[in-house]
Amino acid sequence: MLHNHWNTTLYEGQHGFVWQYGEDLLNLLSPQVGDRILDLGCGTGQLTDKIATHGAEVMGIDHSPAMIEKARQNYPHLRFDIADARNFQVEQPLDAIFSNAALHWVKEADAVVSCIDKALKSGGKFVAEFGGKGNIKAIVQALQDALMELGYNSPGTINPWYFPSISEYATLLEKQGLEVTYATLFDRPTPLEEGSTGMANWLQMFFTSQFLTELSSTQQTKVIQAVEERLQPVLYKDGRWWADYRRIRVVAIKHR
């Protein structure tokens, strides 16, 4: 279960790539002056602010109170609210919904898509990028092996993410009545911060603090060390760790 305990300092300080890689996604969004846009899963607000610089009327929502608090501190001139992607509502129909690196955290994707459809006006656009099929495959396998070996968890319970294929996600959108106009799945090997602690920090940020909260800090450290040992031959190169990311990127239009 996702415990929603985010370390915003670690997120902003050493995982800025999460939003930096999303900047070129804004080209697909192409925000216009006066557009009403929702940033779904806005994190600490960097991309919400970039959307606003185009003259759009933008609001960010995130399930994490810590992320929203930090976003409000970062950009006090913008509106940020705590909300759940599975049941959010908006006051007026939107011109666009934007989401970067967030939707793989929500396994109930059909509920998310239903909310997106209801929130968009006719002709409205949904633009998203998140983890796709095969994302962090090596990391997930190493986690499963390490947890099983250490006796902390059964392998089938530790993949909390939603990583769909193009056909799976496009079908979900089309069933809701959204027309998919663009979809791609691509590899994005991503460098973590330089030095030997990159993978440990990534695991602490995105896994152990969220899904292994029943373990003590000592036990969590054992898991991280076991994962690092398994991954070093394949994901540690030239003095730094890499994450084996694969991303799905989609654009869909509501026509009714």
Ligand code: BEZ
The other form holds:
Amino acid sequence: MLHNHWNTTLYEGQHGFVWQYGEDLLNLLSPQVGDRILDLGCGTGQLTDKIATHGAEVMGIDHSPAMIEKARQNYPHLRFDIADARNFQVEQPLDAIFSNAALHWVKEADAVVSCIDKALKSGGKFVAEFGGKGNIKAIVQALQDALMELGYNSPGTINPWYFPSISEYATLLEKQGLEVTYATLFDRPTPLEEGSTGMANWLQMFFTSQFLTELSSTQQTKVIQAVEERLQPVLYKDGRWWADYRRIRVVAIKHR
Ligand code: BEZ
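Starting from the form predicted on its own above, please write out the structure of the form predicted together with benzoic acid (BEZ).
Full complex below, order starting with the chain above.
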């Protein structure tokens, strides 16, 4: 189960790539002055702020109270609320919903898409990027193997994230009545922080602190070391760790 207690200092200090890559996605959003836009899964608010600089009326929501608290501190002039992507509502229909690196955390994608559809106005646009099919394949495999070796898991059972293929996600959007105008799935090997601790920090931030909360910190460290050992030959290059990210990007329009 997702623990939803995030270390925002670690997130902002060492995982800035999360929103730095997302800046590119803003071109697909193309926010216009006065557009009403929701940033779904806004984290600590960096991209919400970027959207606001285009003159849009933007609001960020996130499931994590810690992220929202940090976003409010970072950008006190913007509106941020705690909300669940599976069950959110907006006061007035939106011109666009934007989401970067968030939707892979929500397995109930049909509930998310239904909320998105309800929140958009006719002609409104959904623009998202998140982990797609095959995302962090080597990391997931190493986690499975390490957890099994340490006696915490049985084969093939680690799958806490939602990483859909294009056809799977486009079908979901179309079933909801949205028109998919753009979809792509691509590899984006992503450099983690320089030096030897990048993978341990990534695993701590995004896996052990979320899914292995019942283990002691010594046990968590053992898991992390076992994963690092397995990944070293494939994901440690030129003095740093890399995450084997694959992104799905979509744009869909509501016509009704
Ligand atoms: C991702 O951005 O693809 C991701 C981040 C943390 C955990 C899983 C996937």
